[in-house]
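A lone chain, given as structure tokens: the form predicted alone.
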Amino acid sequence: MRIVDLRSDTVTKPSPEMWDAIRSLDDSKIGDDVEGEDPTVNELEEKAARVIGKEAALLVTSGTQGNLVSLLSQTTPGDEILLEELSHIFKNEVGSAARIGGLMIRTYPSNKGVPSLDKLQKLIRDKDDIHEPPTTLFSGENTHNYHGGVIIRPEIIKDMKEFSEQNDLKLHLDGARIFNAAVSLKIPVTEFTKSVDSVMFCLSKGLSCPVGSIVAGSKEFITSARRYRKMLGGGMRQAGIIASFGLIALEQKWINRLEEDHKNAKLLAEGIETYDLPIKVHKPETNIVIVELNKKTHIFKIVNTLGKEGILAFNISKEKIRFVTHYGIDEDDIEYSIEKISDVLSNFLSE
């Protein structure tokens, strides 16, 4: 049967330059990263903190675990930090700001995932107030997956990072996906993290990468990051290995290449567009379509149908679906995607 998988991004496998540069390695292209000794893993951070505009950069297992490094780098145990009510370091990353990190956590509303900075002033905690926890971080997404890879513009940036100074917080970016939006709007990825602290994104989702992402900001900032990584079980050894894919990942003809993910993103949702059924498509930006479902049915047997159908999705909430669009996936799988999905869904909510 064929199977067009579309759960995520982070199902890529790497591109044939990639298998090249991992078989071109040897002993002398690796080394203890530990101890700063290995020269593809420094040579890729080096690149990578050109790339994103930061004066230095850390390789990290995961997206995970380099926007917990992040926050942990920027705070103290017991202070409060501000988080977007849908994002993935509130949702999806197991509590650990508040259990490792010992932080208190506030969500703030959003138009998708723009705060209100009026209403965000409201939730600033009194420094000087023994009786309440410092509000001294503030984290933003982009793009947002929850919100369907929609870009937070360079201009909503500088003015959340105007907000964080007059705030005295730090602003951290988990920008997992911010070359789609640099791709999308075709501006430099610099334009959106120049008025960030810190930033975070993934090697691993529409890059291809089978492991790793980077966090970036000053000199200062990765000293402490490296070691909280070290901390976190991230210290690595021969991770060359690992680093060779990401020099590949990080060549712009590469990162350009999202555009393909765009826009069979868009040919899905145009798609899906054109079923006479109670849905609601929200029309992508980047490479994640959200498909609403405008009839009460039980979303988990359409996923499973789904899926038995060779197309694979995700639910992410009891009204809505994700599909992602990545490396690996062709106009031809859109095309025969299109069709099972209407199949599916022509099945479940057909009056």
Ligand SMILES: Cc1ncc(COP(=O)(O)O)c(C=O)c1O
Given for the second form:
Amino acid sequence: MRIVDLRSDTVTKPSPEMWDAIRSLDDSKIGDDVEGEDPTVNELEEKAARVIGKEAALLVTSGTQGNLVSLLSQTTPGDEILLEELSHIFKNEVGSAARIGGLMIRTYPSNKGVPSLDKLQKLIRDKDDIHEPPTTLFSGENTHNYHGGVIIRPEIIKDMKEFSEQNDLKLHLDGARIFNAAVSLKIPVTEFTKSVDSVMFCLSKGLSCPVGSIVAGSKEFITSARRYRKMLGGGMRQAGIIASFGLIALEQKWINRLEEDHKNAKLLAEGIETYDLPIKVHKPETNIVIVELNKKTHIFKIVNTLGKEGILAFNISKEKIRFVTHYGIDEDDIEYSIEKISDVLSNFLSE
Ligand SMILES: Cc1ncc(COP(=O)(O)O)c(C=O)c1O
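Condition change, the form predicted alone to the form predicted together with this ligand:
Every chain and every other molecule in the complex is listed next, the one we just looked at coming first.
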């Protein structure tokens, strides 16, 4: 059966160039990275820092680990941190900030990831009051996964930075898909990252590496992040084997490929939108399409049936189904999916 896997951009397999890169490795190109002796990892970290516009960078095993080392490096147990209420760190990272970091989590509402800074001001604790935990870190997510891959514009991030400075907070950016934002707006990725203290981005999503994420920031921050990565069991040995995929992923040509995923997402959304059904299709800004069901129904049954028809997707709430485009999905897959999705949704949602 033909399968179109639109569950996530994490399901991507490496490109032929990535496989070539790994085949060309030999003993001289790998070493013990815990000792800082893996030349390929060092090259990747230098390149990542340059591309993302920060002093230094660190290869970590996953986005989850990257976010956690960023929080641990910039807070003290007992501090309070501000997380967007639908953020991946809050919803999907197993409460590690609380369990491992000893941090109090305060969530803030937003308009598709964009906070109201006036409202946020009211959440800041009084540092002079001995009864209150100090607020020390503020985090944003870009693109925002649960809000449908929406982009938080650089001018908003600048405002978030000003707010952070006024309140003596570190600003962290979960930029798992930050290159999607840059490619979609056709601006340098550094426009998004220059105002933040720390940024995490994933190599293993749209950039199609099998494993790995990057955290970046000042040299001092990375020195601390390296210690916490070790604490969390993320000190890797001959990690050049995975870093070699990342070196290809950070080629501008490969980053620009994300444009195809955005075109395919648009095509998918436009195709689904033509159905005369009680649904709302959120206009994609990048590679995520959210279909919201306006009728009370069994979303699990719909997602299961889609799966049985070969169209794999996730429901991200009781009303929303998420489709993600990525490397390995082409226009033909999208046209095929539109037909299948139409059949399944019509069966469930037509009167
Ligand atoms: C916005 C965001 N941040 C962080 C992560 C975590 O990445 P990983 O799955 O590599 O831990 C994800 C994963 O889907 C994500 O969507």
